[in-house]
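The data below hold one chain only, encoded as C-alpha cells and taken in the form predicted on its own.
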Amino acid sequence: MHTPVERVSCKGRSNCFACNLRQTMVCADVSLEDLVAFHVPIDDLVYPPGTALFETGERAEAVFCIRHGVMKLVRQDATGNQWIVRVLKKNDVAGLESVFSGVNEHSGIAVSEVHACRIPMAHFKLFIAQHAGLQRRLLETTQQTLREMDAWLSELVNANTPARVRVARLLLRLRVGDGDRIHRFSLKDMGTILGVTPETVSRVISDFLKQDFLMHVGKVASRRHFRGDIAALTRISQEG
C-alpha cells in the first residue's frame, strides 16, 4: 500500500544553482544563464518510502530528479502481477521514458525516503527543444538506460545463474555511491526483482551476513541499508 500523497513534503523551490549535482544531472550541459528561466517552477520535494510518485496509466504530469534515495520502477501484467524492471538512485531521472507518450509508463515508489526535484512535464518538453545541449544529454541517457535494462536481464534474471550470485549482483547494484552501504530492499521486492521466491532470497542473505559479506546498519526499526564486502561480493557476482 502506498503512502498518501498528503504525507509528501515541499521544501520550497529547487535552487538549481546551488545544487552540488548539478554537473551530474540532466541539465548539467545548461548554462546558469538559461537555468535562470528553468527552475522557476520546480519544486524541492521530499517523498516518505512506500510514497507513489507517479502511477501507472495515468497522465505523465512531470519528470523527476533523484538528489537522494532509492526507487523502484514497477511494472503490471495482464494477470495482476507486479514486477520490478528497474532501480533508480541519486542523478537518476524518473520519468523520461513517459515525455513523449504523455502516459506514464510504469509506477514509480520510493523504497526509502527520497529527495527529488519535480520538473513540470511541459515545461520540460519546452527546454529540451530549446536547448540542444539538453537534447544531445537526454540520448546519452536513453542510451544509459537501455544498456542497464539489457544488463538487468542477463545479469539478474537469468534463472541458469544461480541465486547467490544473482543476490551478489542485485546488490551491487544497489550500492550507494563508491562506498560500502547497500539500499536494503525488502526480501519481497528482491525475490520479484530476480524471479525467486523470498525465502530463497533470505537463505542467501543469511549466508552472506554469516560471512561478513554484509552487515547490518543502524537499528533494527529503521535498518534501510546494509554494509557490504564489496571485493566478496564482486567476486561472487562473477561466479557465473
Given for the second form:
2 protein chains.
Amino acid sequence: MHTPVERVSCKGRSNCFACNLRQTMVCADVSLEDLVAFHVPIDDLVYPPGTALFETGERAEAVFCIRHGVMKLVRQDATGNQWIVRVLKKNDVAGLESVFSGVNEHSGIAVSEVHACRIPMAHFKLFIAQHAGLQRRLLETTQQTLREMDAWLSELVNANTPARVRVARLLLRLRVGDGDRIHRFSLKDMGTILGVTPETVSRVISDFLKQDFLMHVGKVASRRHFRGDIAALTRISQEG
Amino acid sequence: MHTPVERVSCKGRSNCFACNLRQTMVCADVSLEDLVAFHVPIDDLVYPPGTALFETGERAEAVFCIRHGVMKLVRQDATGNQWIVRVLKKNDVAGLESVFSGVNEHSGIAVSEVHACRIPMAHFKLFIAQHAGLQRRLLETTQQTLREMDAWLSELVNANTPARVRVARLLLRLRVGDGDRIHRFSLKDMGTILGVTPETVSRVISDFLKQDFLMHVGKVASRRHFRGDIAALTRISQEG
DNA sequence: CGTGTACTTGAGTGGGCTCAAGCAGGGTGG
DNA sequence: CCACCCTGCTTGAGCCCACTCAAGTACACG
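What would the structure be for the form predicted together with the DNA, rather than the form predicted on its own?
Following is the full complex, with the preceding chain placed first.
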C-alpha cells in the first residue's frame, strides 16, 4: 500500500525565469534578483503514478509546486486507516503544512504523472524569513486551503447526500483546468474520499458512462482521464 | 433559524493585564507596553446561547478570543443547507478566517453561554502589521486549525464508521477542559456535524444514558452539559 | 502464460432514514 | 394560575440505499 518508490528526477534544474507559473505561485513575491542571488537549487522533477513525493512522519525536506498532474494527500488516522483529505492539482503547493512542524502531516502520492518543482525546505524558510510579503501570501494560501476544506466537508463527505450526487461533485473537482477532461482516480481512491465502497462508486460511474455523462478518452480507454459532460454533471451535483 | 439576537455586553472593558489566557492566546507576542500604547478597546462580552457573534456574508469587524463556553461555525453551502464545520471552545480564536478576505466565511453562533474578548478588526490588523512575530503565530494557528480539520474529516464525518462510534468521538471532542463534563449540543446540531439524523443521535444518546456512559448533570437535567464516562466513551470511539 | 490488481455485476442484508405520533419543558398571554 | 403553543426530544414501524460477500472479467506485468 503506497510502497515508497524511488524518486525520479528527469528534467534537471528548472528555469524559473521562463516558468509561466511563477506569477501565480506562492513565490510570486520573490523577485528575479532574489532568485539569482540565491542560486536556488530548485529541481524540476517528474513522479510516475503511485510515487510518494513525501510520507507521513518523515522529516519535511521540501515543498513542491505542482506544474502538471494531480496528487492526493493521505492522512493516517489513529486506527491505521488511510484517509484522503485533500487533492492537489496544477498550481497548488504541497508541503506547506509541514513548514513549521518540521514533520510531514500527510503522505503525498502522485495519482497521475506529476511534474513538480522541488524547493528544499531550508531555502524555502530562508525565503520566508527574508520576505515579509511571502509570509503574508503563505498565510492567505493556508486560509484559502481552509476554505476549500470547508467546502470539501459540506459538499463531498456529507453522508445524507446520495452517493450519485457526491460522485458527480467529486468528478467536477477533478477537472483539468476549465475543459471537459477529468483526472481519473481509482475506484478505491474515490471511495476513500467520499466515504463509500468502491463497488458503489463503480455502479455510479458505469451508470454515468451509460448515460454519456462520462466518456472514455481515446480508443483504448485511458486509465488517466475521463471526458465529462460538465453541464450534466453540474446538474446532478446540485440535486443534493 | 439563527435569528440575529441583540449583542449583549456585560462585563465592560476587559483587563488584559490580569487575563490568565493572555500567554496562551494569539496575542501572546504582544507586550504589555504595546497594549498600553494602543489603548486597545477590547471588550469582554457575554453572549447567551443561540446568539450570533457574527454572520456569514457580513463585513468582518472583529476577532473573538473565547474565554468561556462553546460556539459553532456554520457554513452555508450553495443549496442553502447549513453545515457545522468547526467547534470552538475556551482558548480558541474565532474570526481569523476573515482577517484578509474582509467578509465572514461562517456564522459564529454561541451554543452555551459564551464569554469572549472582542478585538476590533482594525486594531487586530494594526497589531499584525507591527509585530512580525504575531503574523507568524497567526500562520501557525491557521495550520493547526487545518490539522484539526483533517482529524475532524477522517474521524467524525466518515460515513462507513457506525453512528454510535462517531457520536462517542464527537462527545469526547466536546469535553470541557480535561474533566468529565461535556458540552451538550442539540440533537439537531450533533446530527448536522456527523451527517446523521437527529433521531439516530437520540437513539445513540439514550442508549449511552441507559448504560451510564453518559449522565445528566444536577438533579434537574442540565440542558448545557453531560457528565461522561471518559474511559468508556474512549473505548467506544476506538471501535471504528 | 500465469498471476495479481483493478474493475464489474449480482443477490442478500442491515443500519440509518423517513414518516408519524406522542411527550416534556419553557415561554407567553389571558 | 392555567391554557396554549412551540420547539426539541423520544420512540416505533417500515423502507431503501449502500454495504457485504461473492463470482467473474479485463488488463498489466513478469
